[in-house]
Every structure is written in structure tokens, then in C-alpha cells.
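Form predicted on its own, single chain, as C-alpha cells, below.
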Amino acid sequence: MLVFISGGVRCGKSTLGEKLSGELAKARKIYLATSIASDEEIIQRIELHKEQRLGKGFVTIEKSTRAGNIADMLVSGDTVLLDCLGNLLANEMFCEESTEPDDSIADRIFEDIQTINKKADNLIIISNDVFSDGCMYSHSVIKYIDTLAKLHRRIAEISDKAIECVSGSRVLHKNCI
């Protein structure tokens, strides 16, 4: 089963992804961490994440690019929760060796997403609602932008589930849970 979950900022797309994690695993519980430890914000939410996850099963692997590479670790039953999407394509899209167009970028990682969706019994993916603040950015923030939302498309396109989280509540888009 592949399960989609986006959101705000915060609003508990962790929480429901790990919950999810838990009523669907047959076997080992993946959790297919994205985010890079480049500042202290992020550290501390790495941190955080790392303490609400103790004592739930997870095996964590930590993958901040091609995340499709983790395929071959895989065992039929295995639960695999990707978090973030958003992370991720940002790692791939601004990563100093990166001189792949966009696009090729965002088809990879979503045949990465094939990729481990048909290894594992169930993904779970996490992502950024990145879309509604109405700001002006620069041109490769909007190219993250516009990539992402493409991506959340063909995902959600795909999943046998699409859930929104919003301030806490769950917003059911495809095949309630």
C-alpha cells in the first residue's frame, strides 16, 4: 500500500506517518530518514524525531539522496515511512554536484518511490505543504516549488491513500482511512 501524507509545517504528518507505521507492518518498521544535519534547527528537530521514535520499532536509515539505493535492504513485509519528500528534493535539486535538470531530478525520485513501493509492503511518504504563503521568492525556490508540487501530483496519483494534515486534523483526499 503506498500511503501519501502532506501538510504544514509541525501540524503531526510524523505522528500520523509513524502511527500509520505501526498498524500496517507485518515486519521490520523502515524509517527512511532524509533530512542533512546542516544546522542547529534542524539538528535539534533530527533530535526530536530520533526521541519520539524510541521504543517503536523503527530501523532508521538515513538517506538524504537516492533514496531508491535502500530497495536491496529490503524484505517482503517491511513497512518503509519516507520522511520528507520535501527534503529530499531539496537535497537533490541544490547538492553542489547537481548539474541534472529538475525534471530528470523529480522523475528519478519518483521511480526511486516505484522502486521501493514494489519492495516494500507499504510506503509511507511525508511531505511539505510549501504551497500557499504567497511570497515572492528566487527563481530556484520557485523551481523547487513548482517541482515538488509536481511530484506531490504523480504520488498522489499513484497512492491508494492522500491525506492532508491540517493543524492536527486529518483532511482524507483519496480512500479514507
The other form holds:
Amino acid sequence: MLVFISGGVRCGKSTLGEKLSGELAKARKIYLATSIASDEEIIQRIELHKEQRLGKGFVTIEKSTRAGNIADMLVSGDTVLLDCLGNLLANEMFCEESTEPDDSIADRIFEDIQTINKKADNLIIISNDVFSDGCMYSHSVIKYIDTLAKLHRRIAEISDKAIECVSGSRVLHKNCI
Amino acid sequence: MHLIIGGRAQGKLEYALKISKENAIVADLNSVLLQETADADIICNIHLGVRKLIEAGLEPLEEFNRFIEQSDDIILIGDEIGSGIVPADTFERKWRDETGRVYVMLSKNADKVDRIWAGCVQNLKG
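Please move on to the form predicted in complex with its partner chain, as the form predicted on its own is already shown.
What follows is the whole complex; the chain from before opens it.
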């Protein structure tokens, strides 16, 4: 099953994703962590997320780019929680050595998601809604927002469930189960 | 009148084109004025239209009110722009305020209101 969850900052997306992982998992639960420990604030945030997952039975795999490469480590029966897509795209788009066009990065991430989804029993993808603030950002930020939006539309289209998280509650936009 | 709102790039225009007749005429308020959209079946970027009206010293709420009195079978599309930090800049603040007011008025007068999220349609009215 493919589940797509998005919503604003601190709306309870990760908690919801962890809960759904527990409900769906029949075997291993894998937490695909995407953050790069680049500064003190991120390190603290990563530690907080790790603490929250403690004792919940997750195996953590850290992969900040090229997420599809983890497919070799997966076996049938696995439930994968990807947290979060917005981070993964930023890592791919804004890493220093990247010269790849944004559309091809989006295509590759979409392929990576399909690769993981084929191998695992369940994939839960968490992302971030950054589309409703009306800010006139620089060209590169607008490109990031539009590329993320495109990925959201494509993933929601192939997902079995698409859930908007609002203050910890679920708005179920799509339910094919 | 059918109002379609949602965040930036969520698939609003794509949805409007899907439910419209073939060869529907789209007027983009980023490049034309509200007064120049008489032939249009779909009007998109309401929020940018509001911005241009403010810049022209006009009252967006009045202009849109007058507009919908004359147009019945039309689809209006706009980005939700009110979910960020309230800007310190007066103009930017006014833009969000006026856009919000216009959406509320349009919503009230619409036969149908849909919100698009990640390409999914959420019916809010009608």
C-alpha cells in the first residue's frame, strides 16, 4: 500500500506516519530518514525524532539523496516510512555539486519512490505543504516549490491513500482501499 | 459560478480544463485585467488580479462583485496565499487581506466551490 501524507509544519504528520506504519506493518518497520546533520538545530531535531521513535520498533536507514538505492536492503513484508519528501527534494536540488535539471530530479525521485514501493509491502511518504503563503521568493525557491508540488500531484495520483494532516487530524482526500 | 481554490501548483487549472468544454478560453489575470476577460470561460490567478487592482488604486472586492453580477457560467481560480507569516510590508499585508475577502465573497456567491490539494478535489460547496 502506498500512503501519501502532507500538511503544514508541526501538524502531527510524523506522529500520524508512525501510527499508520504500526497499523500496516506485519513485519519490519523501516524509518527512512532524509535529514543531513548540517547544523546544531538540525542535529537537535534529528535527536528529538529519534527519541520519539525509540521503543517503537523502527529500523532507521539514513539516506539523504538517491533514496531508491535502499531498495537492495529491503525485503518483501517491509513497511517503509519516508520522512520527509520535502527534505529529500531540497537535498537533491540544492546540494553543491548538482547540475541536474530540476525536472529530471523530480522524475528520478518519483522513480525511486516506485522502486521502494515495489519492493516493500507498504510505503508511507510524508511531505510538507509550502504552497499557500503568497510569498514572492527567488527563482530557485519558486522552482523548488513548483517541483515539490508536481511530485505531490504525481504521488497522490498513484497512492492508495492521500491524507492531509491538519492539527493532528486527518482529511482523507483519496481512499482506494 | 464555480470557484476553485488551493495552494500554488496543486493542479487547479488542470482540473478546470478537465471539467470544461473543449477549447475553453482561459484568461490569466497575471497578464490581462479583470475588465478584459469578457470572452473567458475560465479566469485564473485571481490573487494576482487582486494585486493588480490594488496597484491601480481600485477596490478589489467591489470590482469582483461587479464582475460576477455580469458573468454567470464561469470558473474562477485562485491560489490560497493566507497561510504564511503576516508580512511587515503594508502592501503585502493588504494584498493577502483583500484576496481573502474576495475569496469569501466569491465563495458565498458561488454555486460550487472546490479546493484542490495535491491534485485531489475536495468539494466545499455545491
